[in-house]
Amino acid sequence: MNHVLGLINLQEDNSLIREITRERPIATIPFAGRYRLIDFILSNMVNSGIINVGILLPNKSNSVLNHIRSGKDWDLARRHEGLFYLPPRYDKNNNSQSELRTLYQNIDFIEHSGQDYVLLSSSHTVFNMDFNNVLRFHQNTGAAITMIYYTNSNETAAPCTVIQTKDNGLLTDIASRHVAYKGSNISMGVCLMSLKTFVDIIRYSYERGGTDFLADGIMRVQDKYNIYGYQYTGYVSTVNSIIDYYKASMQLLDPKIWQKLFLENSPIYTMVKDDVPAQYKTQAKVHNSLISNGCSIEGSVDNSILFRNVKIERGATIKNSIIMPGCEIKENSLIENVICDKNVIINSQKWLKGAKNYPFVIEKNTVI
């Protein structure tokens, strides 16, 4: 794989996550108790033995570069090849964010990237994956183009690409969907093709007014390329939207998921913190949950997911809920299907409550 250049866009489409994205793009919310949602497909890239990795860069891109930084952590900091960052070039005609164009406006650098193929893939996925596979499948099976998707086990309402093929992986058909009915085939918005073929998608397709790479540059030329797609039958989520991150989230507290997602292949990568171990006092009581280190518990954690540096007061309770870092919840407060972003303060004795099926989301840095 050390002929494949990776790129991870992070342009994506933020409208239904919003409480959790003012400040920051899907790629780097928190996820699992210490990661980042980028961390899974950058870790992917590497583990698969791709080491030259560009990440294009989204308009609120500072939570991105304090994560990944020089890419040490995925052993991407290197004197050639290895992490690039990819940033959107300011348009004075043209002020509004489009994928399309900053690969376009970085052309350069991917055309003359020396690597034969280019393995493209959002962020908002969340899975465990050798490309190796899908690289053997691509030459074998002669493709310009693999689409890699999952059959989906369940009906859900969310945008998705949903796609259809033949018994021996040829897509017949591609489309934009709002709900995603038991047993259709899911995109998991990750691509490998030749870089003539990127490159001259990127061109086309931009040239004649195009915004989006899939919508733009694949499903408008469909026909004129020979696509395929390669079913990944692991453990996979997305996260389109608040209900997404929070189910997905919650599917962690299954043992079975966490060891699916992050036993059975390679590791998972994150940025590296030095934190105390969490600190269990006289009366904390905590069942099924994720605790991170620098935690201080001496309430009740149920069901529920604690980032680093959280404190849970005496008297205090959290049941099915997300708290990220730097959160306090004070004395005798209840929180119950939750999720509070970074540095929430929960006063004494407040009460909060969302639905099991749609979590109350508390913004970053509040104090209620």
Second form
Amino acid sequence: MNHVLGLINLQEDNSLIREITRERPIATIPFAGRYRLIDFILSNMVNSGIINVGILLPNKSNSVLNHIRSGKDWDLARRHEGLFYLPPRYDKNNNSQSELRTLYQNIDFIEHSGQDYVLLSSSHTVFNMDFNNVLRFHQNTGAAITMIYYTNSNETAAPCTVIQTKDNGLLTDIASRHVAYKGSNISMGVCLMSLKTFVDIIRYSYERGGTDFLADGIMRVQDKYNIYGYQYTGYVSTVNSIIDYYKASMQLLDPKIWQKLFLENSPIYTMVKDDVPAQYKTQAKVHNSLISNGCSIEGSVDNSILFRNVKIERGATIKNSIIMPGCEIKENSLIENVICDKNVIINSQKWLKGAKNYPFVIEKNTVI
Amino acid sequence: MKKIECLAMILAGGQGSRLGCLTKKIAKPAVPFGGKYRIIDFPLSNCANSGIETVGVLTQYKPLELHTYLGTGETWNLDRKNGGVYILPPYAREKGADWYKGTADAIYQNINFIETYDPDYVLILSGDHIYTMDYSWMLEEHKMNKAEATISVIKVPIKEASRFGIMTTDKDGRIVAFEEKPQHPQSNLASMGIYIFNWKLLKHYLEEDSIDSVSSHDFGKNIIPKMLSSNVRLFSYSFDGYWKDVGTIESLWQANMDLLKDNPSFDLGGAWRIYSSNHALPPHFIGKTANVKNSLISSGAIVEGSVKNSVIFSGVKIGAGAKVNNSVVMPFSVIGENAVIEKAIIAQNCEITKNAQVMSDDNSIAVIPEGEIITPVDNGNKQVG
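Switch from the form predicted on its own to the form predicted in complex with the partner chain and give that structure.
After this comes the whole thing, all chains and molecules, with the earlier chain placed first.
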């Protein structure tokens, strides 16, 4: 895959997940105890042998730059190839985020990357996949564009792009929906095409007022190209809303899914922090939970995910919750169905409870 | 090469024969410690945190895994443009090849390397001690004392003093007597095996020692006594933190257990970070039937059984109904369902199958060497000490 240019678009719609994206894009939402969402697509690309990766930066890009830095932790700090940042350029008249504009502004870089193919992806999908098979499929079918999709096993209420294909994979229809019915084929936001096709689409659609690659680039010119769908059958979850996020996180507490996502295929890389192993004290009671390094636990934790450096004091009870890095839950507090963003401090004797299917979100740096 | 003030040399070539089967496949400094570290992470992280960025690591015994682990030194932030980590195994010269015959000989054979940096001081460290220490304070004191050599010392219980090199000092901290493993120790100040020498002086003594045919080419046995008898300005630097020589099974086990105390005398989580090469593993998973108390658990582990007073490394699997007590389980070992592990060290990649037991008959520590498979038929007691 060393002739494929990976492009990760971080200009994603965060309107349904505002609580934890005030200071960060979807890409750097902490996930699964030690990762950020972008780690999955980035690791998938690297594990597939892609060594040229461009990241399309969003408006709030601090956390992206601080997390990925030189790309060393993903083995992308290279002499000539490796990681590239494609920042949006602003002009006085138009400051809204537009994926197509940013791609258009950086088209020189893309054209001169010397690669034959482009694999364009978003960052809000959690999966562990080797793209080599997709490239083979793409070449064998002679597709102009290959879109990766999965088949939905349950009805879910979340914005999604649904596609329909013939038996051989040839795409017949594509549409944006707000509900994904059981059995529908949902795009994972990853598509593969030749560099030339990609550049043509960007030029054509941006120059005709487009902003979104999928809606304006692919949907409008659908008839011009042979588009194929490639079905992915492994574990996948998407994070578009706070409910999705909570659900996708809690699914990891099934050891089969945890194992499938992290241990059966290639590793998922993330920024290395050198934290100590988690410390369990004598009073600790932990069941069915994911616990990260740097945690210190004296209380009881049930059905929850603790990120790095979380402190649970004596007598505190955590249930069905997600506690992000650096949080402290003090003595005898009770936390149930809660998402604590980074560095939240819950003082002693506090009781916080969200609804079972709608977690209560506590914003970054809050002290209660 | 740019001149530097202080260069560190880590002695990491020893066989570590007292660790028995744990060092059958790897050198002692590469032995795992504390849930995610290896022993050599400690001196290397101390160097990096003390601002000493040129470090020679002298290797000899079973160096492959150790060399791979050291790599470019990136793990410890020691991949520097000027300086960094140098791996220094013995090498052949025009007149043939020599092994490192002792600690002093190892440094002697690398005089050329040290000279390229033309340092004022050389810091000599061991690759088998667990402690955190800011060497820059020791160097500061060395300079203030106008010392020619400084030895770091720690107070040990007098009944254990005969296991160490014991120093007697005057009121200014100047060393007046030194005895290696004395039968009747005169003091309880033990050498920690950490030395700072003025390089020019040390070079002179090393060259002299190299042609001495009766010398065993050892710092403690030969170089220090010789300096003392020639009235070199030798000072002690007293250290009062946690320090443990993990050269034996018993001390390696004890040092791991020391991390589990409620207020450990040695806090890995402090500001003085210990760097280590990380496996790309997810957070560990504690299952519904698990019961974990007073333990350290690292990433990628999956625990379904009971774990008490134990140190569990990355990627370890502990099946339902298994009991692990007072033990150390090293990376990627698997403890099967209903197996019982009691006061043991299980090395990397072992498999203790369903219902098997690992414990020693007496109160000693049971040790399972790397890659072993233990079944209930083995009666769980394959102690190779």
